[in-house]
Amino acid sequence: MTVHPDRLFPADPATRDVARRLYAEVATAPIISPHGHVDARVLLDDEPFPDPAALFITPDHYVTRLLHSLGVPLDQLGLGPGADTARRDGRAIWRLLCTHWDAFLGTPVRFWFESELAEVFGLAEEPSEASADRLYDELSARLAEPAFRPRALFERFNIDVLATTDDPADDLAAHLALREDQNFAGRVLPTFRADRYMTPGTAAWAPALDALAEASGIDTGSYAGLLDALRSRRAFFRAAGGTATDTGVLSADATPLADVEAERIHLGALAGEISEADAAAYRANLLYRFAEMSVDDGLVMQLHAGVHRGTHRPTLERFGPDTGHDLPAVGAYTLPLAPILNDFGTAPGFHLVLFTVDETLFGREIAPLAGFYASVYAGAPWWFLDTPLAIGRYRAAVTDTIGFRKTSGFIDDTRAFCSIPARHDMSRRTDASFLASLVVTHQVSEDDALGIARRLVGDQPREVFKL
């Protein structure tokens, strides 16, 4: 299998050459991953991967919904009840994938999974049906040499920093222990996700809480005590390297309550007693607490609004979230976030990262919002929408009105740890394509647009989520 080395890059020649001088600059840069979803132990254990599926297939939701959508059942790609290790079929899972290889075509994920067979592990085969059982072998043999292993791996794609997405009741064991750990010189950050204490009326609310009381020792069966419960955790995380939080939400509305009110309703749902209404309310009440604490302790926060979470609820109830079937909401920003920027828009040190997958979004709200507010930044294009197309769709929305400084750089969002360099990579070779577009035309020098690719894998990644 070979990759061309200018994939992604301009079909004029003259565009070209100068995408391929601008994508030389960085293509080995180190990688700041200041979003993303893999286990911290991964990298504390150093265990070798279990299997080929168990790396690029089951923990990668693209790849699975998209099989899914040809009617590839769930528990055959190893989710759902009894799709533990022990009693999963690697190698059948990965005949699934090399027999459907086609379906990849023109999406990101192939590009990515082209990378990573080809650069990282060296096949020389495409999948198909006829060669999946030669891949499986081969590839398990490469996972069985201590070059694959998840630290030699680490230091081999260059990453800088790696942040995870935490609970805020996990006691970060991993991240603490690999801090002390002198065998490894990488950052890893634990990221300060409340998402499940928003909910109150749903089954999990409560136990979250009482797992919340239990880390923190304080009692959260108050909404006082809730709050003063997540500010004592947002330390923790502090202290532990963490810069950031996260939260995910289908509105972004931030509408505050007085603390009577939400106190009420804190209580309300404890006792099961808890209208659609009041457990809006207190959504939009605590996103705004979260920008309140963010002011006063210095974490970023970032924000992925406008996403139908579980839509399909015979896999949500079987498989569980985070399966393939949450879809993209129609966003908006500017008024729901009107108390927060009214507020703390303007808040020194204050760091408000906006994402969407409603692409819309990005120049008729994110990119004037950023253009006024310094608290205020264009999230790179996320989930759906990190494409080489949409990425450049992303550029030309928002340059215009914000240019290059009030964006987040590019943001991996990948439980596949093997994809994080094949994701960065193709961020890399869209922008030095569409820097490129404006070099051609005379609207910035090649000198201007070397620096600025340096600083979108570097510096601004740096400030943004102050690393």
Given for the second form:
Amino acid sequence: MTVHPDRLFPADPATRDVARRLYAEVATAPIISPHGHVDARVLLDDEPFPDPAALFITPDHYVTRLLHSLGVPLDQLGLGPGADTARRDGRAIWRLLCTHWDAFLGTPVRFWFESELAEVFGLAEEPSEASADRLYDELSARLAEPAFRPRALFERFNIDVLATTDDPADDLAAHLALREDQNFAGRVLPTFRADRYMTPGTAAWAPALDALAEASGIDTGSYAGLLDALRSRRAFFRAAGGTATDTGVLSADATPLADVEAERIHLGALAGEISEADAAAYRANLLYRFAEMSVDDGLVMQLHAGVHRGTHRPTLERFGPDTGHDLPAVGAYTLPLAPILNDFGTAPGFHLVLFTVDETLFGREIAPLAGFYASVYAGAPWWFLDTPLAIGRYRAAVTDTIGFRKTSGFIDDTRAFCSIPARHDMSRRTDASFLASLVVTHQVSEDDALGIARRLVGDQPREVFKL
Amino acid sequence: MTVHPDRLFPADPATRDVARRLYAEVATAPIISPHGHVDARVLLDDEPFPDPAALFITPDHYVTRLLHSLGVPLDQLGLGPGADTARRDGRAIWRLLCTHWDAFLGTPVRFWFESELAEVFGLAEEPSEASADRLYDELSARLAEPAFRPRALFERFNIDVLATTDDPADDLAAHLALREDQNFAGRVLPTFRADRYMTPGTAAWAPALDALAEASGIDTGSYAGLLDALRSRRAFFRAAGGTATDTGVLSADATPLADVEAERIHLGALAGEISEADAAAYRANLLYRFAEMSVDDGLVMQLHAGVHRGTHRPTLERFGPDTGHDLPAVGAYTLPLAPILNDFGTAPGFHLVLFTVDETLFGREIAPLAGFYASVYAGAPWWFLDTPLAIGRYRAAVTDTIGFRKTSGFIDDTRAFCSIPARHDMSRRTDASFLASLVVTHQVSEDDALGIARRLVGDQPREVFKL
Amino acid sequence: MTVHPDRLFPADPATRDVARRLYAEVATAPIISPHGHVDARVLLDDEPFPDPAALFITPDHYVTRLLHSLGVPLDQLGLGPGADTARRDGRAIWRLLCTHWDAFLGTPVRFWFESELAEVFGLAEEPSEASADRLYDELSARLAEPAFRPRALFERFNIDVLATTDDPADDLAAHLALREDQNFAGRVLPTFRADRYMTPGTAAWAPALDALAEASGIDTGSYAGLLDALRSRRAFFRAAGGTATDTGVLSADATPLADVEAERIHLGALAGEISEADAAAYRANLLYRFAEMSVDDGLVMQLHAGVHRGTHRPTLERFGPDTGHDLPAVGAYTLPLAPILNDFGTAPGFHLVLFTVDETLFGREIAPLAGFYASVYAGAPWWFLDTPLAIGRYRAAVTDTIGFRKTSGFIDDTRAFCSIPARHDMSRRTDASFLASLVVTHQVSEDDALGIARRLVGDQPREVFKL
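Having displayed the form predicted on its own, please output the structure of the form predicted in complex with another copy of the chain.
Zooming out: every chain and molecule, the one shown earlier first.
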């Protein structure tokens, strides 16, 4: 298994030459990761990573999803109620990946894996039924070495900033401890994600309110209290280094409610009485309030809208959320976000980064919005679209309208710590390829392209995310 | 008129070289055609094909549609009430095509025609007003030769499996006779398409029920009887070699009804009383039941949803259906199929192949579904999308999420028997080109690409369609 | 600042060579501009253009939009209530563009500007903070020269036909005077755009009716009168050389109303009483009537549907319409246009040109419609999509279904007179590149491609727009 130095570059020799030079300029630049799902505690504790299956497969729904689609039951992959670490057979799970390795051909999952196994772990052999056990042993051995502990890798990966995703009730103990730690120079920032508080009418809502009340010391039994508690926690996150929030919703509807109306729904929901329509109205209002709060406190607002979550009921019940059956919805931003844009679209300092898994939105909604509102940025392709081809289509769809200055820079969005360099590398190669196509068609000079390439991995995400 | 050996291959020399080698590996592989509209009787009777116009133009709405869009009235193309074979002037119709030949430049229709005329019929001259009569005479002469009879062509085309599309009430006499025929070694399979039974409230519904009752010997005057009759005919189709069903609907809504409710609608419709909403609910329930039956009997379920049929009323009234004014609808699978996916998505052995004429579904709905459910396969681009460029976009849209293993393999979907090799050849060239792009960007090795190319024309459709 | 002779051509050397030859065939062909927003009076008066800012920036919402998205307030760009020419500081506005020049990298706005500044005005220096004042002085000097007056440029640009966009109440005095002018040989045609009359319930509607009544001498106090007045003005526009109408709407709904119903709404609206639903029904009916009138009088019907206008309320109130916050809507033609298509789709001589800012419509709706109805043409990519990449995607989306004969030819749609050659040049280069890709993949011969390239800049728009 070798990874080619020219991978992902255009085949045309002249274009490839330009892409090489542009890539060379940024290949080793520090990694800025303003959005992801790594647990800060991993870096605080700096324990060796667990076995290869628990590191690479079980928690990564990109991988388990495709194996499941080939007929591998999720419980064989270590998911589900009986899947605690003690009883899982990591080696057997790893073998399942290796025997299905061919089915990943052409996918970015395989691309990331190859980069990771070859470049991070130095493996030479390709996964296959025959090599599975050897690879498992090799990887296990590596993971036991000090050089493969989280902090060593963090340094080796040259990560400059790593943002995590955290609940407002989180005490951010790991973040705070890392900031105090003289032996750790990295910047690990919390991101405020208040999704749980947007779901009145679900069983999880009231306990979430309680946890938030405890964390904030503010009674969340009322809507007014909830807003106060959220504001208080936002301040706490800011104090801990946070610069951004994130929100994941199905609909981006942001219609505000009168306070009295929001209060009525809040109290009703606590009393166990809430209609579907009221729950939706409550969610939409909170989205509006989050924008309002961002205008006030300067936290960047990320919005990830348009995903149907947990669509396969039997799998959801047995294996829980984030197990591969979340599906892209038909997206929409222009109309549902109108209240936020009308009221805050030109507010100084407000940053709103829009992500989508519906490609039609890049050119039709997101770029036109980012091409008028100083507050709006076009988020990098997300999730199903976080792939070489889709990133190319994203650039092709938005550049006409907004150039590069109103794009977010790359977001790895990963829980797989070891895949971070492979993902950023993919983005750098893909952007270099797109820029090279502009150079060889004489739309942008190579000097200007070099400047853009540098900016996309540095100043651009720093400015967008206020880092 | 020559067809270039490198046609459809990428222009970049290095990529083209790879594409050539990949294509060479599959260029002469046997044709597997798991979905199409050829009449089995053509092969049973093995009569000479009719005149060139009746073979190439009149029955092919891809051709008549574009001629009509240029101002040629459909009756001049042999369609409509007065258009029985005896009175049509085949030569005049052929001339119309030849004089409008330039308007087909850049379309796959012209590409297929050129391949067909040059490679199947050995014509050297390009169609034009000047050459029309000569070509008509040449073609007519060829069609009279034994080597151009259906069975001879079937053998020359190297067709391994040819699936037809058939009504459940069909006696499959031609299929059964072909199976018995010692002089015919080909495999011609029926496909069960029960669309007519989904349309209570239309004039055609009750007669269809009667025909089905006669074919099955089961009373279809009740909903329960209809289901029994359909099950019985599915068994009959299976016994005749069938491995698959097909369903064509506007909406993929598959909400099941309680039996008593479906029975009420069925009886009401027979009595001439049915609302639009009830008709839609009945259709949706039948779609669900078809999936349920496929889980039971193992017949592959193909779904072709999202077409507005017969949209131009005056043309429909005068010339009937399938005359060029069917139009793509905004498609949707994720939400409307939820009942089927929740109940049968992980059922062992269930195969559900999803086709669309709305390209946005490839990446946003079909690939994500096929990337989780073992039952779901991403059908090849269909109809308006069955073209070199659209096939390339399909691969670019789905490969990131599902690689190649969850794609259906090529479907020619044609009523034009003589175009079958040209269509499969187009697909093989286009897939070779896409794979070559993965090879030269170092995402897939050439060896792996060769394996995928072989699989896409062999094991892949065999497995998906249980051939 | 140099513009490269090969700009926008494909990088692959063989394809580029073909593109060069195809482009060379049409590079200097006369410009046919069947749709745009230049004021005919500019050519009649032939006064020097105003200062560079007023010529290039302030009236061009493509430019002001992107500057605004970077944080430049619109009033600094000369927009808004206090922005009359006398008080604007053209030099300061020009400097704002120059200091933000880098942000335009990769956009077609920059591409047009570079072509314009280099090829029309002969500037050698690139805009930047340092060069801003020098460039402003150079441009100002040029604008004062006789060779840069509108008529001289019209001749130098080799414009054969230039269509403007005009209100039905317009007296077309400039057009009529130009026709009489012995010193002006160009063809400047009015286009009938009756949008204002479709908005009962807005404050602008009744005054518009009054103006139309005055222009036509027909009482527009009734719906019947409005139709008569519109018919009368269409005849007037035809007599003034007009060959086409245009309509801009959010929805393409074209459901006709009974006359009595339309009359009821008309009278109600004049009396100040109209519901939203009635206003929408009135608009839809008028759209149907416009088609009916086109069938009668032969004026080509252009339809620009699917834009949310003036979405940012505060900007709309302060700076008025067309200030950068119009946004693309989810488009639809197939269903909403059904009444027109059913009744007039095959009417002899009827031409209906469909434009969209929703790319998904090209392949899914517009090409299939144009591929059946002789009346329907696929309009060139519009507005946000009027870019090299989007034009390529348009060709890739529609050619499979309709080839080239049912496409409109290029539309520059500009208010920026000096950008006309740059825009047509972009289109010619992009079409040459697409055609070259068909040539090198052996789908179209180079001779045929040359014929198509010539047709696309000549006979095609002449036929579609009846010029």
